[in-house]
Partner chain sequence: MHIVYPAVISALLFAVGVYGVLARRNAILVLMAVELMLNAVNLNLVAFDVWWRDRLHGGQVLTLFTIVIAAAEVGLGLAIILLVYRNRKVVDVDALRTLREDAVPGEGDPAAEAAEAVEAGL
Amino acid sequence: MTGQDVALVLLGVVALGGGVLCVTTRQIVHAALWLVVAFGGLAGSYLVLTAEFVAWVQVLIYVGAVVVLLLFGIMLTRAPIGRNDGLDSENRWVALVVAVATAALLVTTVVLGFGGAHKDVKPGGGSADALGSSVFRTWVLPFEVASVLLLAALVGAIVLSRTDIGAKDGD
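Kindly supply the structure of this chain on its own, in the form predicted on its own.
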């Protein structure tokens, strides 16, 4: 194994650990912080794979914007921040079995489908020039659809957080 392989495996373990802790913690703010760890592990993996631009987009968009948006959503909806036993459905073991079965199915499918495949990584494949050219030539329509969807979600969050909308005089 090369140094890059070791770094990729370690970053994968960090991302996996952050993801597992994100979905198993009982405090939603801690879940958001563990999500930052998982996204950071993914960004590091992109750096190892010489996709520097994708790594910075991962940090700026997902770590910076999505987690902040999640925390703002928690604050705006006045969701309970601390431990709340009323939110636990006690289905952890069923969820664990389903998660392990799904993971086993996905790993088996990937190993059987791509087990012998090997691709040499060439520097520059994740550069801003190559990625920008691909996004704005080939993938412009899905890019714009995603931006409209995010805008609609933002407007919906604002409408849901406002208490004075729809209130009448005398209420």
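The form predicted in complex with its partner chain is what I need now, so please give it after the form predicted on its own.
Below: the lone chain, stripped of partners and molecules.
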């Protein structure tokens, strides 16, 4: 187990702990804050895996934008601030069984498939330079499609949130 493995496992434990607390906490604002911890741990994992650019994009988009958007949603729906026992539904034990079964299946498959695989990782493969030339040469068509998708999502969100352009009365 090299130093890279140790750092990766520790950051993974941070991400997993944040995720578990996010889905089990009884306070809805705390769930958003634990989500920040999980995303931060994952960004650290990307850094350890030498994917610097993806790590900073993760921090910018997820921690910066998505969590703020979720907090806005929490406030706009007037969610109960403070401890609330009604956040989980009654079938949480069924959900736990399904989640444990999923974890067991995936972990067994992964360990059987890649149990002893070992390879040294060299830095430099995830710089903005390398990723940028990849995106704008090989992957330029998906890049443009992603921009159209974002435009469609923007228009859709505007149409959904405006009240004056909905269906007329009697429709």
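Positions refer to the first chain, counted from 1. Definition used throughout: the rigid core is the maximal C-alpha set that superposes within 1.5 Å between two forms. Please read all numbers here as calculations on a predicted model, not as lab measurements.
Once the cores line up, the CA of G17 ends up less than 2 angstroms apart between these two forms.
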